[in-house]
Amino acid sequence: MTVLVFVENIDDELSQQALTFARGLGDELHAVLIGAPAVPAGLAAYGVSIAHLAAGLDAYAPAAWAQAIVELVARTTPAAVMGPGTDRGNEVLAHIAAKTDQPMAANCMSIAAGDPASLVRVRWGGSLLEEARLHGSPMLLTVAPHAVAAEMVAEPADLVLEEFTPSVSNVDLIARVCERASAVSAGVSLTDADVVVSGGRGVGSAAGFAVIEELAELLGGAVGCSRAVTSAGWRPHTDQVGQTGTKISPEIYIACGISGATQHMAGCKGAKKLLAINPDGEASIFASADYAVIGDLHEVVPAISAEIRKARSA
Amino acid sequence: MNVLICVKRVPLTGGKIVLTEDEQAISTRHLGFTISPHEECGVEEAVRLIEAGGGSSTVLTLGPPEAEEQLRDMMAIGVDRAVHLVTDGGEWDPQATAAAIVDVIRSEGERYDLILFGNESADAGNFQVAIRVAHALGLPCVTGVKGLSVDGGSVRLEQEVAGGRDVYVVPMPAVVTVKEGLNLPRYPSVPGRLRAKRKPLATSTPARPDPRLEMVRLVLPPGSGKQAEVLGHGAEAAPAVVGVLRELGLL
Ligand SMILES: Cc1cc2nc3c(=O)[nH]c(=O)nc-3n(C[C@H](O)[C@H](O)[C@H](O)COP(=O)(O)OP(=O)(O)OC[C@H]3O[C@@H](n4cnc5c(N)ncnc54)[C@H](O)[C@@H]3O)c2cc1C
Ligand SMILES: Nc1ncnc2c1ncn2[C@@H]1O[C@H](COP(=O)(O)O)[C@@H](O)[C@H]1O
């Protein structure tokens, strides 16, 4: 069985995934890469034999990606097309979709062929599972992030790539990035964060963040927050972990006056260690912290500093 | 302009998601409903360009009959007319919530120069209702949208990625999705609330076709297992604390 597989970025893990994904599925595994700037040498090591490479198409513009990959489909007939569950990744298989008419699962966890086919998938930002059915060929889906681990396989076969030039409609292509807005970067990043600290309800107000950004800066890391936080204007949007805010991965996360919403831990599950506090005892977030210290934040926080202060002047 | 924006009314779950008997839906008894904290931004977003630029909004959802509910809290917040395509409550699949819409656009003369909708729905997260639509109707779309300025008959939008942000300028008609973050809505007023009751809302009951995506049923992932070790109460566990940073390498 052949799988296409849409790759975004061959250095980036959920592309990785998304082959290792595929694998699963199909035998041979051909992937597409549009607007690459080189033949990524790391194709073969995820098990691709086939890159087709589509000329042409250098800035994103993601109905005319897509037409690029069905043209493709016509030629190479899969029995599914997969891509990373990405922004992008969802972004370009819908777009195939909506095209071919065809039904299409985002966000898969695992899926088996038949017909019609059978998967689970994430919902609510991975705080709930569906098995469903897939009545479409070939099969359209994105990889739910970690839904596997990147593996390599033991003996890549060589890769043959294929250069093509999709005949794109000038329609397609209306919708295109024609300006890339760098960004003022302010301290360290959510995303990459080593430690980041975040206030709920709980900190009170804009003024009480004060004790989470100290302790954020004492440790190197980024401050987040709630929604409630967010919606009472007390922080900006981009501090928001969630599910319609940040995910992020750091080596500890520290939650002070979160309750632990289904929605805000959809974004912090990355978390390799969890510290919750919080004078309610029975809050959720409990449930999935591994570190708790039971109290007020104006008071825990503070104390935590000035013991960090303590010990590094020792 | 004429603005269109499509919201989806969803459970409000809070710390622990319980489901239904027969798994295919989450159990409600004690919980509120809402809509996407996106779809509340781009309810907003529409709002504000109306109250800028002349014109009307109308929200759009396809939903049970007590979905009116959200549809009535979006017209408090400022939204002219409604429109309530009316279901028995059961999963419509992406593809025939997005002919539904459609169907609704054409009807009405495909009078919408923006077609707003959020990133994502908050419960099925499909990523492609809005990208079906625009295809139906021959548009460009925009997705995740967290900026958008009308200038003359086209509209910049600016998405997130990683190190900065990516800018399309298109014509308009267009569909646009968007993401929370583009601005911060506004709560209803209680005249908002009185207004929204007489503002119009136009209802029909379309038939649902096969879903080719079929939510067999609702899973519960694996909990965390985990059992929170207790630092201590209150300053008093701050040595703790400290004890279990340096453990981790991080001081
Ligand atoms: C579709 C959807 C998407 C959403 N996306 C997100 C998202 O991306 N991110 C997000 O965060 N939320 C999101 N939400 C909202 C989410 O459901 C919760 O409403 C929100 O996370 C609650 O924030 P909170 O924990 O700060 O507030 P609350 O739930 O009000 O909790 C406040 C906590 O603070 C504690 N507290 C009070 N005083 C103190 C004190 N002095 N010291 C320490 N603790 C104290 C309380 O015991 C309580 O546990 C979303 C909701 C929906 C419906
Ligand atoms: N039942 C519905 N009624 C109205 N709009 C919807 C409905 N389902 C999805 N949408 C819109 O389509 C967007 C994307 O949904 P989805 O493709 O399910 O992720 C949502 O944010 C809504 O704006």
Ligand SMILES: Cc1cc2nc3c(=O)[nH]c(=O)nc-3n(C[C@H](O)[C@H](O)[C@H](O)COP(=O)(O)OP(=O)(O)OC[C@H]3O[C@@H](n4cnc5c(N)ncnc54)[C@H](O)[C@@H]3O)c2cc1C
The other form holds:
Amino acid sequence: MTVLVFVENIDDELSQQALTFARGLGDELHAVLIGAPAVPAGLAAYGVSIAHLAAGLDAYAPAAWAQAIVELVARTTPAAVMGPGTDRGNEVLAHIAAKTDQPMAANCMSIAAGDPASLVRVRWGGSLLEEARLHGSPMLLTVAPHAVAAEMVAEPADLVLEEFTPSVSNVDLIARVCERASAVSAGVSLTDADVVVSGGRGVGSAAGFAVIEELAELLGGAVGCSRAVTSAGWRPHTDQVGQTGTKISPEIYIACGISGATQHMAGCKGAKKLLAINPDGEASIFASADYAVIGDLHEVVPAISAEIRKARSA
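We have the form predicted in complex with this ligand; now please give the form predicted alone.
No partners, no molecules, just the chain.
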């Protein structure tokens, strides 16, 4: 069985996870890359035997990228087409579903081949696991972030490269990226940080984030926040952790004054460890926490920072 995977970025963990997930379903793994400046050698390490390179679509245009994959599917007839469960992966696969009039399952945790295939997928920001049957040929799905661990193959095969130029219409290019504005940021980013220190409504104000920033700096980490904080204008949206913000996977996530709404937890469930600090002992975030401190963050967080400085100066 041939499986085609839309690889957004082979250096990104979620694309690596999608390839690992796909290996469990098919015995021949193909990848399609669109807008990639070069072919990463890492594709073979994750089991890809053939990489299809779509030419002429450097700028992101979801309908056009989907059309490129639809044309590739017609030539290669894979049993399944997958993508990472990212914003872009879900959008491109949804366009493919619309163009081919096939059902599409987003954010899958597991799948068993059959007619129809049986799968489990994440719903409602991670609060519900749904058992479903996926019909259609080819099967269309995206892989939930951190559903599987990214694993390389023991013996990579020689990678075959095949370039093709898709035929896209002007209609497919109506919605496309025309310009990029880089966010002004300092230090490590949320997606790359091994430590993320976040503040929620309990921080109280924009100025209250000084203690959050201090702890993050001491730990060499990034500062995050909840949606309530960005809605209040205390921090930019780029700092938001959650279903509608950034999905993170640090070694440790320190959540300060965050209640633990489903949407927020969907963004931080990839964290290896969770330390929650909240004065409300009944806060829902404690149900997911590995470590819990029931107390005022304005007292607890400076105390942690002080202990770190003391340990380093000893």
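Fair warning: this is a prediction, and the values are worked out from it, not measured in the lab. In this text, the rigid core denotes the largest set of C-alpha atoms whose superposition between the two forms falls within 1.5 Å. Residue numbers count along the first chain shown, from 1.
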Legend entry - Threshold 2 Å Cα movement between these two forms at residue 162, rigid core reference: no
Legend entry - residue 31 C-alpha shift between these two forms of 2 Å or more, rigid core reference: no
Inset, instruction - Please say whether, between these two forms, the C-alpha of residue 142 moves by 2 Å or more once the core is aligned. - result: no
